[in-house]
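To begin, one chain is listed below as structure tokens, in the form predicted alone.
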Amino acid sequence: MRVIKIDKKDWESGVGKLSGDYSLYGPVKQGAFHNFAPLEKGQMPDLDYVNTRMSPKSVVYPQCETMFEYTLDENQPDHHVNKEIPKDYSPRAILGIRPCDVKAIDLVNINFDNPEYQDPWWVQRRAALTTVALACNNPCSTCFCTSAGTGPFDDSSADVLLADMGDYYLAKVMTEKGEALVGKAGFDQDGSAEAGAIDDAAKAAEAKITSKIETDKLGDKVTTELYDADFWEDVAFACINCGTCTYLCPTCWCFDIQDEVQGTDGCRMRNWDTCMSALFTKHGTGHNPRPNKTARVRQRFMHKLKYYVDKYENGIACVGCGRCVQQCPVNIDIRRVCDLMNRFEPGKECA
């Protein structure tokens, strides 16, 4: 790791140099919200944003992608054969991604790239990705990242971490990918003499995060007892199963596979799906193991805060970005649910 200094007057020209080597993505204003989007040549990421409405996971894991195409025309020699759709695995970089969202990509990676299973599209897109994280000097009131395994200046997953120092950035170059990117941008001014300022800024930012969760007892809970806890009806009471929480979430990875056919031409698509949907677990027989909203709400929180904890022993499947807290139309708060789960004791009132 090394620290370099980037004067803001040099930022635009440096980013411009990257456009020939990378497909660039960054936060841009879309209506009332910021979201991550491809940057056109000459377009700068808006690094004055607080947080985006959607996470940038779609850069690696598209919301909708066509996997295969086929023909049902039996006059064709390759009828009824799935043919893979060519995909773009050229180098890409996300500029201005928050540290929590980079950490989320690591968490999702556990599902798509592990010893038992490797999703080839995820693996190749992630290999092509370089992340330039932007540390949070002013976290939102709904952020609780410091108690969810990450933090506003977390550099453990990023290739480069930018810290905004006013007229300039200090950049921690963490990986070979990061070195390659700053080299192509022409950023090479030594910033080691000012590296301590990053630690000071990190402490100041962490001190602003007053929202926290406790997760220390989740791993010791008996799964079946937590599953049968009496607070689930209360938690789910206001839920309308809209799925907003899952689509916004940087660590949700569920998908559905559908075939679309027009005439004799067909394609097979993978689309994000949500465990909040009644159709998500409905079997072909008509049976649904999660037939009501309480069962679906319970599944969401049990997956993030218990099943994942037990399976991977890697903390919770949440990075504390606070998007679901901000955007839930009925104010269901994962921090409250986590608290209920963490202090749950069978036979004792917990709500």
The other form holds:
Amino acid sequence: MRVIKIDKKDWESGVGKLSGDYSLYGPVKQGAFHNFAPLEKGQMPDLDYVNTRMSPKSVVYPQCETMFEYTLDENQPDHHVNKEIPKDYSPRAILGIRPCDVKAIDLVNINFDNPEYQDPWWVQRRAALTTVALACNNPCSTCFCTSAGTGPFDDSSADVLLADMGDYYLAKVMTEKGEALVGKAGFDQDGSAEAGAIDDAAKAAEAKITSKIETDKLGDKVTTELYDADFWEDVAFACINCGTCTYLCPTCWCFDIQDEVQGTDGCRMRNWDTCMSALFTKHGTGHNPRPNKTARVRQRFMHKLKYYVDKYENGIACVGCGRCVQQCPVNIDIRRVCDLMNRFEPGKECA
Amino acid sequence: MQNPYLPIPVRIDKATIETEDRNLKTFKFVYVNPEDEAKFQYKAGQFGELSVTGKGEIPIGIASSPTEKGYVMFTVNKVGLVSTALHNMKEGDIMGIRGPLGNWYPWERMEGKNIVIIGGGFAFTTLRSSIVMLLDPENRKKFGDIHVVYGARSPGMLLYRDELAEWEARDDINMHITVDGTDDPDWKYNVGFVPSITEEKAPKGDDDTFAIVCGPPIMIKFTQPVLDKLGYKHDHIIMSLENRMKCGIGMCGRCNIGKEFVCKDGPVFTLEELNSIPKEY
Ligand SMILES: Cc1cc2nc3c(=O)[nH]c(=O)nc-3n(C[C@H](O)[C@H](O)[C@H](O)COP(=O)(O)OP(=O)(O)OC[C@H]3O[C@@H](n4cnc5c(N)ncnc54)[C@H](O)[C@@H]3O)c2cc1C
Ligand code: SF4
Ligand code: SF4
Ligand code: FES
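For comparison with the form predicted alone, produce the structure of the form predicted together with the partner chain.
Next comes the full complex, and the chain you just saw is listed first.
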């Protein structure tokens, strides 16, 4: 790791130099909120934002993507055979992603890149990705990252971490990918003398995060007891199973596979899916092992706060970005549910 | 990079109607590229994703045995989109398979032991695979007594009827075939539900005896107390689950029960393992 200093007046020209070598993504304002989008040549990421509406997961894991193509035309060779298609794995960089969202990519990686199977699309896109994270000086009231295994200045997953110091950025260059990017941008002013200022800013930002969850007891709970806890009906009562919470979450990865055909040309697609939908688990026979919304809401929280914890021993599957808390139309709050789960003791439930 | 979602092309070599209601068909597939057979080395109890271009993929238990070379077989119940499309395909048509997927019945643990196979309805596919595998002379000597309790609604709803008759005639396997009811005066086998035939015919449970149970939920529900009564320990009762699946490789998040992905950590679990996860199946 080394620390460099980037004067804001040099930022734009540095970013400009990157566009030949990387496809660039960054936060841009879309209507009333920000989202990550490809940056046109010359377009700057809008770093004056708190958090984006959607998470940036689509940069490595598109909402819809073609898996294979095929022809149903029996006069063609190889008809009815799925074929891989060329995809773009050229270098890409996300500028201004939040540390929690970078952490989320690592967290999901455990699912897509494991000893038995590797998802080729995820693995290759992630390998092509360089992340330039922007530390949060002013977290919002729904952020609880510091108690969710990350934090406003977390540098453990990013390739570069930028700290906004007013007229300039101090940048922690964490990895070789990060070195390559700052090299191409021409950023190389030594900032080591000021490294301490990053720690001070980090402490100040962390102190502003007052929203906290406790997760220490989740691992010790007995799954079936927690599953049978009496609070699930109450937690799920207002839920309309809209799926908003899962689509905008940086750590939700479920997908559906569907075939689509036009004439004799077909493709196999995958699309983000949501465990909040009844169809998600419904059998061909009509039987549904998760037959009601309570079962589905419970699945979402149990997955993030218990099943993932037990399966990977990698903490919870939530980075505390607060998106689901902000956007749930009926104000279901994962912080409250986590609290109920962490405090749960069978037999000692209160009404 | 190896793509675990890419099906292997196969040709439908033979499609056979199995049951009198014509809802179950057995498909025998041969590999379009013979070298693909080496990639599809499976054990009894595993499943594959059958891929019909234009329709989708479905997880189906492998009905052929690893000892049967040159082809792979699946028996498919017609219930919805993909299974209906498959039923409408003809011999010679090209489709795809992906796998083998999931774990298998714990043959390594069961070596030297007695095995009781209990099946009901059309959940007999991977049990056929198991029986054919066990009866192979090389394998038969590695196991103790073998009992099979297999039931269907009526004689015409039994799968693999010719083979059942062959096994019935052998002395190295104890067959207990049953139907819920029949008006066939020549019916030579049992009449009665699987749980009660199990109670009558299955050996007592002990450390050296394992039960493999596959069937509709109602059969499983009533068979379990019978096995308890016969003294089977829960880690000696083996079951196979059928949750809805897509990817089959633990990626898409669809089939989990608790922290287990049925597609990758299962579909085979002991009853003891199932006791510690939610009943979401
Ligand atoms: C491990 C395993 C082994 C199986 N073995 C057999 C077998 O040997 N023979 C057999 O006939 N059936 C078997 N099934 C059930 C079979 O997968 C479903 O009947 C089939 O997926 C229905 O698909 P469909 O497209 O015809 O129905 P639709 O209802 O149109 O289903 C659409 C989609 O739903 C999913 N789906 C629907 N029902 C089920 C279900 N019960 N289980 C899993 N996914 C489902 C499939 O992914 C399918 O693509 C097995 C299921 C599993 C999980
Ligand atoms: S956003 Fe809220 S209402 Fe919608 S599915 Fe999630 S918890 Fe339920
Ligand atoms: S569960 Fe909610 S707070 Fe946690 S990472 Fe997902 S959207 Fe953010
Ligand atoms: S079917 Fe995709 S995770 Fe099991």
